[in-house]
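Listed next as structure tokens is one chain, alone, in the form predicted alone.
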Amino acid sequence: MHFIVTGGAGFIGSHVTEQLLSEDHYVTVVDNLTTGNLNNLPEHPRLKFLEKDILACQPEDFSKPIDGIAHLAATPSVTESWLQPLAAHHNNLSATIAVIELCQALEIPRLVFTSSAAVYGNPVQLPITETHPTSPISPYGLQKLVSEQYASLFAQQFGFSMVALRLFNVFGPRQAPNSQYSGVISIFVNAMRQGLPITIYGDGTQTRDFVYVKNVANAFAKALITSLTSGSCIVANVGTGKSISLVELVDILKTCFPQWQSELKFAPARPGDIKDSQADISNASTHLDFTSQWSVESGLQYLIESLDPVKG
């Protein structure tokens, strides 16, 4: 099968492209290199690399049949979305919209769209099924949402199939730890390799969902394929199931860097930032067959084997 991977050069779509040429299929990986980076992705013989917007694409610089699609071209900032919230709701909403377009024209079966966790708010009981409330607390996950809305109703407008994935905190390797975009795992990784203290925004006890980045590609792997009739749509969440709080992940880093004897520190907690996630997967079991088969300890550990040695 063929698959265009948007913003395929970044984080988590340089895993999800790794993962569906592993399965044998072809991927076209469409990237503007804003954040993502080509020495994420591999040399193939079934990769092909478009560097462009995917606002500027055109349905010519794809060759048919295209049998799906995983959108993860975004701004993945909450404090980007406040910061710069137009050029926010360009590379998130008007991208889907983009996409959407590129669906209709190139009369391509299945959209598999990368929400968000933000589009939840504040958690009103947990753990958080997909029919929890929907109330965001940023424009970044009102931007996740509104996407989701616009791409189900185009969906059963035009009769392609959509499979929206909530991801909760993920992690993993190529996550730049010096990035805006970077998750409190990177950071924290980064840190006690280098022996410097660590920061807590709050008590420490808040808890989330943090879901390892292989298990993340494996949902838009089965995504893409699983079977769908035209015009239906899926929600389903994309974590572990399972939360630890912060205070509990740095004592399993612990174990990992034994050398490390630098201050834990804690500050005042960030505005805007929710007290507890956690996912409820059951319906990405249902139906995508989806299971988290890396925990968050055996993620960390293989986070931690692939990093580059610190150059002193």
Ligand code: UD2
The other form holds:
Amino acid sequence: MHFIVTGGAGFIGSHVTEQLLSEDHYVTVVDNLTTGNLNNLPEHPRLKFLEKDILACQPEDFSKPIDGIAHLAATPSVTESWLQPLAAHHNNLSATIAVIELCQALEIPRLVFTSSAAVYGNPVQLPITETHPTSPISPYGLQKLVSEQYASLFAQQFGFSMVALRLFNVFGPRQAPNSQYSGVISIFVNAMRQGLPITIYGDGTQTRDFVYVKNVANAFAKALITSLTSGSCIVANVGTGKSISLVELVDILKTCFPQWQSELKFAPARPGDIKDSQADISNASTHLDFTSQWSVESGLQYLIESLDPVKG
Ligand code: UD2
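Form predicted in complex with the named molecule, following the form predicted alone:
And the full complex, kicking off with our chain again.
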């Protein structure tokens, strides 16, 4: 089959691309390389790369037939969405509408949209099912929620099928640790391997459902190929179904970095930080035959093995 992956040179998109290639599919990656990097992609005879913003793409840019599109191109940052709301709106919501137009023009039967646990806002019950109230507390969460609604509306009207995957806390190789708002695992792993201190914001009892990126790539592949009737829409959480606290995370990381002797600092909780998060993944299991194959521990092991040795 032939799939388009938008944002396919990014952290999660490049793993989705690899997964699809490993399943013998043809992949066209579209990426404007703002945050993506060509080094994230393998050279592969079944992979085509188009350096372009998805908002500038025309149907003529692609060769038909296309069996599905996985839309991962976005500004995946809550902070950015507060600082530059219009730019984030453009990249997160308008870009989704551009993808919907491509689905119509190119008669693409399946759209898999990258949504986020951010659509739920502050959880009122755990684990979080897809019927949990949606009440975003950031422009980013709102843009993801409205994108889902656009995709669902157009899928029903024009007869393509849509799967929205609400990702929880994804981690793994190629996740950039370069800002204080990067994923906490990328920040902690980066610091610990260099023997640097780490900081927990809050008391460390906050919990998250950390999901290894290969689990997520699997969910995308299944969402692209699973049999669905035209016009149908599925919304599914993608996590492990288990959560751990930051203190527990640090304990696991200490076993991965036994030589780490630096300081564990505590600082005030970040404003807007949610306390607990844990996915109920029964919808993904029922509709997409999804299972979380890699635990946090095994994912961390793969992540650490994938890193180049620290220089110096
Ligand atoms: C995640 C998503 C975010 C949004 C949100 C919705 C990531 C990277 N971010 O934010 O896009 O979907 O969920 O709820 O997946 N922390 C520390 N020390 C550090 C860095 C972080 O203690 O150096 C804490 C942070 O305050 C938070 C926890 O670690 O309590 C997880 O932080 P995160 O930025 O990895 O993810 P989160 O859940 O805030």
